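First, one chain by itself in structure tokens, the form predicted alone.
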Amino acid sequence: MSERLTADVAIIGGGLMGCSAALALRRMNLSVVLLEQGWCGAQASGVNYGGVRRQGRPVVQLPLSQRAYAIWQRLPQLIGSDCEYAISGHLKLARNEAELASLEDYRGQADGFGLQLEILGREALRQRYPWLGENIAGGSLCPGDGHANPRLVAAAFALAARNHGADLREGTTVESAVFDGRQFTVCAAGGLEVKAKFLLNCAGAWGAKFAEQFGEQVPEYPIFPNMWVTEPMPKLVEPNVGIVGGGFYVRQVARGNFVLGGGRGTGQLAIASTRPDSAAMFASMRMACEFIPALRNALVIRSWTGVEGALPDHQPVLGPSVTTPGLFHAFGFSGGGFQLAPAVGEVLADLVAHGATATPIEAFSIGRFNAAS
């Protein structure tokens, strides 16, 4: 059975990027058909750590991140749910003076973006957070950062987009997308054909595959971040905690469980199969226990991973195609897209509706890979 649809905008990918774009476009009264191979938010958007973090981002991402931050403050008005979003702060730890100096340097770079970073020395840090371990030189606190429940956010954006009139097709795998000089024709399994003036490539780890169909080569590769959660424990840790150079990140939710991340799992993109890696998880857990000794008594009750798209320079592809008018990309966020996604949706809607956006995105152009080749 075949079905033919027309819309102003077709979107490939029902993660948080695609769903937030669908909602933003509908709020501009543009018709939208979104095609998702699985369930909306079931891939990277739904299985990540849930950090709503600005601290530590490359400075070039901060204008986009600040736009997203403003949207996070009004989630209930926008999508009808706060998605367990909480401003808890983000604390980045330094193990030695060199790492502490790097945090001070970053504070200088981020000055003017409104992060209000506070550098704390060892004694001040341990006085404020007595649950920390001994081997810490200091840290940087971003009090306005926080976290949300990733299993709720993309689903809530998808529901809001649908309630605003977007046509969301889950379980619909896109097989091809072509441009005839006037409009796009997107063909999906089951005989569905969508014609649209604009096409958004929000396909996550599959984004490079669709870019290639339009002659754009992007060195995207999949990553499989390890995540795990402990049993509920007495409330102890308020901020999200990470460390310079990575290794682990942790937060404690209102129910008392600690959610942790660190290391990489394994997977096969072709069959959408992923598994956490126990050795990498244990290594990260040992590091987390060194800095938060209370975790030594924690019982891990579940672990998981998912697939995300990454790029060699750890910057996403966001913006217009350099080969095809009306095509816009948003993929390859390298594990850092969750906080940015609400703003990414608005930026894509700006580009479709106005041909430009006030948010600087030049650093994320897909053209940087063409220039490199």
Given for the second form:
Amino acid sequence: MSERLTADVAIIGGGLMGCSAALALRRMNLSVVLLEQGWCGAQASGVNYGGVRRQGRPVVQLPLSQRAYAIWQRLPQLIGSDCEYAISGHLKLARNEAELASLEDYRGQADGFGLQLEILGREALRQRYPWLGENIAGGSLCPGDGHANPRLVAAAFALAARNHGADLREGTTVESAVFDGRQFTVCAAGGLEVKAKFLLNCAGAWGAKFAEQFGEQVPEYPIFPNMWVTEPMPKLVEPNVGIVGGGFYVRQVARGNFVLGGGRGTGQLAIASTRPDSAAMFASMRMACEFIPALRNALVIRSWTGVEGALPDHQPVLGPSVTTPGLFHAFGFSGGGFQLAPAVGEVLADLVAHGATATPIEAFSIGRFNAAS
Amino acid sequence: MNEPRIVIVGAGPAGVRAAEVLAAVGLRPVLVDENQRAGGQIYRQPPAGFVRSAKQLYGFESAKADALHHTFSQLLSHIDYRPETLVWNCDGRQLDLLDRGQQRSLPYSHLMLCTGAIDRVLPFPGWLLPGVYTLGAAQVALKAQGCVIGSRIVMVGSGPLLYLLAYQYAKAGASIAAVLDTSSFSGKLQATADLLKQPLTLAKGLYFLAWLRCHGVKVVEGVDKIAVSGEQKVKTISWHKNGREQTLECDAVASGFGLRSETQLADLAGCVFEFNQLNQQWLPQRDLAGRSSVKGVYLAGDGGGIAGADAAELAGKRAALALLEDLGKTIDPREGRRLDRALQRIQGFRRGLERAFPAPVAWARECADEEIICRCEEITAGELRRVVNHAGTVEMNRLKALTRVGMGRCQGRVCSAAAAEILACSAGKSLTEIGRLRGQPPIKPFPVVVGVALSSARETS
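What would the structure be for the form predicted together with its partner chain, given that what you showed me was the form predicted alone?
Every component of the complex follows; first up is the chain already shown.
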């Protein structure tokens, strides 16, 4: 069986980045074919923690993050569902004075980006959040941050893109992508061939593989977030809770379950090969109970992991190719892409339609790796 | 070569017979079991101090139960037996155990999975009312605790367990108001040829039926549209027979539509699965001897496909022989062939049982939108159908992701059969096409406090 398609834009990867780009492009009336090896949103986009968080991001990400924040507020109008998005706040805890100082320092750096960070000392924190444990020096609250259900978001973007006329092909593995100086030809298993003027590489942990086909070397590696969830518990914790330096993060969803993460699972570049790691789970259990002692009484009902793409500097690759005109990359979000994704889609659409975007993305250029070598 | 580290999971008929074969050649397998005492579900032993006799507990099967329990007691000093221990994870090299409240890791070189079965649950109106049990749970109540589920009980569903349990309950002095069989008399007649492959077992089944009828128990075959109602608990049950509705007062209902293999550990161990038409379930691939697709992992008993207790004993022995062979030990090939033949005969009988007691074919079509399918997450049939129609979902894990079905405490052990039927029916696909839920640890809930204690101990040591 062979099938030939032509579109303005071909997209490799049906994760949150690819799906939000597909929707943004369709809203500009450009034709789109998206190729996804599995199901849209079933990999990193679907298995991550679901934090819609700006606090703690590197300052260079904040303009992009703020653009995304504005889109999150109108999710129902955009994709027909709020995907359980809740503005619950994000509380980052400090165990000692040094960590608290680092939170104050960050508040200074992030000033002017509209995060409205509030630093809380030991007593203020205990008063506002009586469920917190003992050994906490303070914390920083970003009241506008929150969370959403990752299982629903990419699927909803995919559905919205499809309803807007994007041609989404699931179960379609891309085998090669080439540029002949005029247009791209993308060949997929099963004999599908797509010709397009523009190509978006939104292939997540597989992104470096496609960049390489265009002569661009990126030191991307897979990471496997270690996640677990408890049975439903009485409503107790409103904000997302994290800790300076990472190690664990937790939120309680509307149904009462606590969703937690910390440490890494194991696996290879195939979602079927990934496994959560018991020891990592035990370690994050201990941390979680130190900060939220009530969790001691919970039962874990499931743990999981998945594949995410990461880069050594923990910044994504986002922007134009340095070798190939019409090729744009968006991958390797290093565990922090969920909140950014709606803006990434718009930025990619800007780049395709206008050759430029108003959002500063220079820090994420793929050229930073070539320069280093 | 290092001493093999053999772990058997499940101390039912398959696990005990496997341990017996291995211990006989001087190996010392670890036998891990979730229950307090050995015997599995079928030959479940009451807690120490309960005084019902084997004859009372197991009826016709008391000699087999006695023999298995006797073998086990002789084995005890030759094996490493770990009762009250839940295996909640397997990473392909080692098991994670919840051993009487403690987390332990148990590495293995060879893993024998004898994990048994659970009732196939197909919801009907009122199935969540207090007083509605599965057949399996009702049997556990009788065997383990010597109690019955009500004072006026209706047994409903399909499968041989329906009649066996009704008989066991009646013999124990319980009042059975009715036995409602969703399979028909004519279907059973068509299956007779296969059923005659085990004439003794067939005779027992016929005996239960005759005994129940002689003792005035109402037995109705070919019923459909079962519905239970009541305010706070079961008060009445209604059904249709030949298009006519009938109602009966009762205070407890036991229901079941056959059994499903417990395959979660095989999944986590990395076994390849295939859809089994006879069982109407995805099962780990295995050869006749019980070898799975993963080297060193074996399957025996109902956990690898439903075949009953007699087959489980044979399969436990057969898989243990295969394990010995794989270790390079010399085994008597005649013994293997004898077991293979016996297992094949039972498999023929089993085909007959499936024809005699098919799961209700129209169930998924007729199940009302408001019926709760996943009781942990309170997901209705209507919500599942809406996602299939709205998002075009055609695969089980996608259905889970988008609806939460199978995401609760049971992790799909109870609800996935019904959810799969609804998905397949709504999407116009076969059960094979929609795939199966991917397993995740823990296979049963795991207490956070145990993980915390372990992590703290590691820190201080």
